[in-house]
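Listed next as structure tokens is one chain, alone, in the form predicted alone.
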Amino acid sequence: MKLTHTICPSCSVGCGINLITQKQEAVGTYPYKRYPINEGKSCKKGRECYGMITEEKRLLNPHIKKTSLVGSNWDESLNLAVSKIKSYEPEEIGIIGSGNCTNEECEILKKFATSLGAENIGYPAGNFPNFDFETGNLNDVENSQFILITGNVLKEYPLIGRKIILAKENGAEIITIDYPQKTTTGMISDQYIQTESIRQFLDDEAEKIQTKLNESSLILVSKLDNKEELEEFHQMAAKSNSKIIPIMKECNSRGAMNILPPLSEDELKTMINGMNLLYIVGDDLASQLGETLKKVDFLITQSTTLNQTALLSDVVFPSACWVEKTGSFTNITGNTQKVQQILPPPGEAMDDATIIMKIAEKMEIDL
């Protein structure tokens, strides 16, 4: 039995875990006790991350659809989805990664898009946009005495909920707002405001908010309704010398989006019905926009798993994931945490940098 040091997939924290490896298979996971971050703890998602290297549906090679969705060899596979990319006219091309892609996966992604002319490129980033603006640090969640938050953070991401848990028994005043009746933050909170919408929050009840903070405070924001609500969040701390912190959902959200174009599901919608051709790598995207998928001509798929957009696709290469290479994703307040290969992909899988520079091999395009 092996421990070795990696970085959770789970979410964009960053929390230090090992992973706990016997005869060459994942078994297991163990906080990392000397990591800053998370401080020896860890969240039921953190526990059970490896389940993601053992799924049942784990894709062990190439697929490309005939009748239906079949098994295929890596030539089969490449020679179609190169055939069908030469096809079609550089805007005729989409290009979508995902903040669970390493920051080298996502550059790679991004020369692959430029060699091709193709701008319809970027990364599902939900209603949060690209920022360039100071974040605070996970210590500052326990030192602050006022914390307004926006979203189910207890919940979602426990393992700041701990902090802010810290901070409240140290006499910190905790505002939430979000739109369900109750929620595990607000509960805890000492006011819970419940809103239709943050839009809402901002126009009727931000002005009052204000007054409570200074430099001792800090914005947590995990949920928006579109991306200029971030600015004014941060703007809101900018009056009061506060500090402010976006949370992301997925591992390497932040490094994404200082790669690629980082575009809500309405910039998604409207890019996809433009698009003949489809090229996603790391995202089930079906799962929410499984009808505007539909409408497009050829969609190829890297993918761990035969998930949802797997089974759309016409192409499906299979992927390795985040213990199965080696790279880096950016977290929360911007610190680099490089992952290491621990095991091997399962049958012919390979990381998605490797799929996607024999893509460009076949194409004659140099990366």
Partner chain sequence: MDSNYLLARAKDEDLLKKGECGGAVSSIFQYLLDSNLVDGVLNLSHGEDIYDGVPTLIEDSKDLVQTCGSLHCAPTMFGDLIRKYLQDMNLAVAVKPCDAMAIKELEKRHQIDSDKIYKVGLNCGGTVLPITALKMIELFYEVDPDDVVKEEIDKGKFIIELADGSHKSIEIDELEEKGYGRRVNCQRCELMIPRNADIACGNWGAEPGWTFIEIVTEKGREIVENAHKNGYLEVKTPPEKLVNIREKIEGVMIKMARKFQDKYLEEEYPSLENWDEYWNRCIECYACRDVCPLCYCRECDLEREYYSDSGETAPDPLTFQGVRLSHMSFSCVNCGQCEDVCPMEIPVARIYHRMQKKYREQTGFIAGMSEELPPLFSPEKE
Given for the second form:
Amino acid sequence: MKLTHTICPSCSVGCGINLITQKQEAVGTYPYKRYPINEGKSCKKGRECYGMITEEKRLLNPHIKKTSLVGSNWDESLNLAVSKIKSYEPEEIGIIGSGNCTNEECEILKKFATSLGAENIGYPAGNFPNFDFETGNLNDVENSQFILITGNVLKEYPLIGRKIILAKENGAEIITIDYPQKTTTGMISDQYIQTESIRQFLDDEAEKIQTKLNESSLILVSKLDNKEELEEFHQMAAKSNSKIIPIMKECNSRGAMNILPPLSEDELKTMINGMNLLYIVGDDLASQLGETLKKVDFLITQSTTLNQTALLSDVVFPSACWVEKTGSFTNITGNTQKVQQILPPPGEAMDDATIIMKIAEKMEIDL
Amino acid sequence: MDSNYLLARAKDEDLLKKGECGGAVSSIFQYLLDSNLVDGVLNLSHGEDIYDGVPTLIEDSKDLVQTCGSLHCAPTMFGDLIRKYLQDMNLAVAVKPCDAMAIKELEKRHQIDSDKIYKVGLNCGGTVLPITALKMIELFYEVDPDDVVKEEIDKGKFIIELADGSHKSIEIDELEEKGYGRRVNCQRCELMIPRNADIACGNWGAEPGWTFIEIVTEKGREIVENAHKNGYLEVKTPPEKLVNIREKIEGVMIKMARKFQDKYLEEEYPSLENWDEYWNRCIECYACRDVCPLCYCRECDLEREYYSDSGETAPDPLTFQGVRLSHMSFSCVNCGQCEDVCPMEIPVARIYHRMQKKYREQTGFIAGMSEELPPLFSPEKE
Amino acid sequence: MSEKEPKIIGFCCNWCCYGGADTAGTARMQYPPNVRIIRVMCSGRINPSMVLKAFKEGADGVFVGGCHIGDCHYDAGNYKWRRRAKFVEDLLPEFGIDEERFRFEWISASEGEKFQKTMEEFYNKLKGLGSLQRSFSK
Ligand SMILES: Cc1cc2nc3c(=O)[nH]c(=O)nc-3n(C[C@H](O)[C@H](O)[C@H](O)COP(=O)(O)OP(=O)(O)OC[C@H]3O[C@@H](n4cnc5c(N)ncnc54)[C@H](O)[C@@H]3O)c2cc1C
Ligand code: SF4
Ligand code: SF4
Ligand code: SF4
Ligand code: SF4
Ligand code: FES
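Go ahead and give the structure of the form predicted together with its partner chain, now that the form predicted alone is out.
And the full complex, kicking off with our chain again.
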């Protein structure tokens, strides 16, 4: 039995956890109380993250589609993928990364796309745009006197939720905006504004709230309906010298954003519709865009598990989980944290960067 | 070795040097590993610094130097780790009283095999959460926590030692009044000398460079005697004066703990309105249950649909903590883990400790100490 | 039944108290109609969670009836229940529920009258306490 420090891969907060391994297998997690972000506290997703490693559907070797998906080897699958990539024009090729990829993987993927001349590249970012304004940090949450929240942060990002609770205990006023009739975050707030849409809030109520904002306020944006809305929240913050933290979903959403273009669901759809070959690294796109993906001629996927996207694919490369490789994640407050390899990838799986390099090598692209 | 009290120290020079007191604990582990009486030793090694205690399984006695010394800012729990991952091993483990209490309850429930485990107890005056320690050292000691090479709790003070050998100390009381210092459950903890382990080791009553050992069980006597006979341990009889001093300190500490119990479980106990506020923020993450050494069910009642509420708001406390309380609070050992890990800062351990106290008053059952299971489990007609 | 009438859940052991309720019924002894009886095979079957669940679902009072000590069909079920019942009494106030809203009694199958009396007393007690206002807001 061995405990090793790592970063939780389940959301963008970047909590520390201890991974328990036994005979080179992940068996559990243990509180990491020395870690400043979460002090040993973690949510269910965090405690159970080791399940990603031991997941029954882990891919152990490459697969290719014959009539159905069948096991293959690296040579055959790489050759097939490469010959297909070569057979399309760069304009017909779409490349999609993920907020779950490390910064280093995003970089390599981008380089690969550039060398190939493929301009259609991005990663699914929900409704969050790229932004470069300065964001608050976790202590700012705790020390704020007024916090405006969109979404159910307590439930979805509990370790920021904790900082909201600490702020509340220090006397902060909390206002939350969301769609359902009641939410846990709404319940602990001084005021809960149920709204039809974020737009409606911005149009009807934002002005009133603006008067409450000052330099000891903070805006936490975890829910948006539309990319443009973030800028409006940013304006609210800028006008009042408040701090702002957009809360994106994945453990490296913020890092990926700095490297790859963030794409909303609609943008993804539009892009995919124009493509004949799609190369997806690390994202289970089919879970939201299954129908759109079916129209693509040829689908190449790198995935840790036999997920819906893998099942739709023509070539599937088995990839490594976060503790099976070395790299870094950038959390919501812009903190870049290293993750070290703790375990070897299972079976023939390799880390995403290595797989991208292998493809590049066969294509005689120098990365 | 007729007496149950003795002073001991390591024969091994490294262990003597690196050990907290006399390195006796590490020497006993060394003896147990070398003579193949155990397959492994579970204790703590330093992670990134002295505030980072990482549970570590040592299988080669040469590695024991890395785990020497006491980490007062490492509130870990071993009960769960042993039950889940180390059941098949013959094991020796360094236990704080709360570890020993949890293990005891698990032994009674056949979750840990008492024949396979040596419990080497460490006296404990309380632990500090690592981040609390960092903040406190910056704030009150005005020292960069990275410059601290050693920390210690002695004579009611939290003492830090700097690289140049100098010390700084502040009264624990003062720190605790300001919300720092030991975890609140530790403040309430009245088991300082783990007489539920095989031996209890500490610095109380010890001469400098020696570890004071109280032998509790026959198994405990055997390992100390044999470690001595086999040349791992040097032992001598403590002067009676020191034995008395130790007893006195223990008495004072217990009294203080009871005062804290009154404070936290009665006088300053959260009102029902406060509890409602707490329960309203519960995100049903089960961290409190998962970390609790007493909650080990494969299929937990709390996750049954029968009790569940709609997901968007907090679960009804009656059928959430209420159900968990009804399952195990009578056996709560006040280890504080549930409260440590709750992401919503709910003082969970307080209600559990309070219920165990009520239960103790009614039945005499002391969680983690009594030899029997709580009477709730008894088939007796009484 | 008017809104203000207390809602009572009664867990009754099949071998005794349930029979007691039956006896009361056949003898046309009047007892408050607000009691919803749930038959269980032994008071030893009741665990605190069931009492908690009843309160959560809106009961104003919970009653448990078992065989007289010594008469349990499963030998010691009612001893076990008694230990649990004490615990329930300690637990309920922690959630703002007056322990008087919880009652247990030993009633044999022939004791229709005792059943009737107990229910009346309990009903009156609950009527006096008013309907259970839980502070947990949800
Ligand atoms: C938190 C804490 C508080 C203490 N308070 C008191 C006290 O008030 N009075 C008193 O008489 N003695 C106290 N002790 C015990 C004392 O500090 C020594 O551990 C004991 O005397 C043994 O000394 P040694 O040189 O023989 O131990 P060593 O040979 O140095 O071995 C110590 C062993 O304890 C393990 N350990 C260190 N920290 C922890 C921890 N947090 N949890 C579990 N295992 C750990 C180490 O890994 C090592 O195996 C405390 C110890 C701890 C850990
Ligand atoms: S609960 Fe008791 S034994 Fe455990 S760390 Fe705290 S004071 Fe020590
Ligand atoms: S309820 Fe909390 S304090 Fe009690 S034993 Fe479980 S984790 Fe420890
Ligand atoms: S709450 Fe009850 S069922 Fe769930 S793990 Fe704890 S004791 Fe078991
Ligand atoms: S750890 Fe806290 S938030 Fe999570 S279930 Fe327990 S009480 Fe609720
Ligand atoms: S059978 Fe009636 S109480 Fe057990």
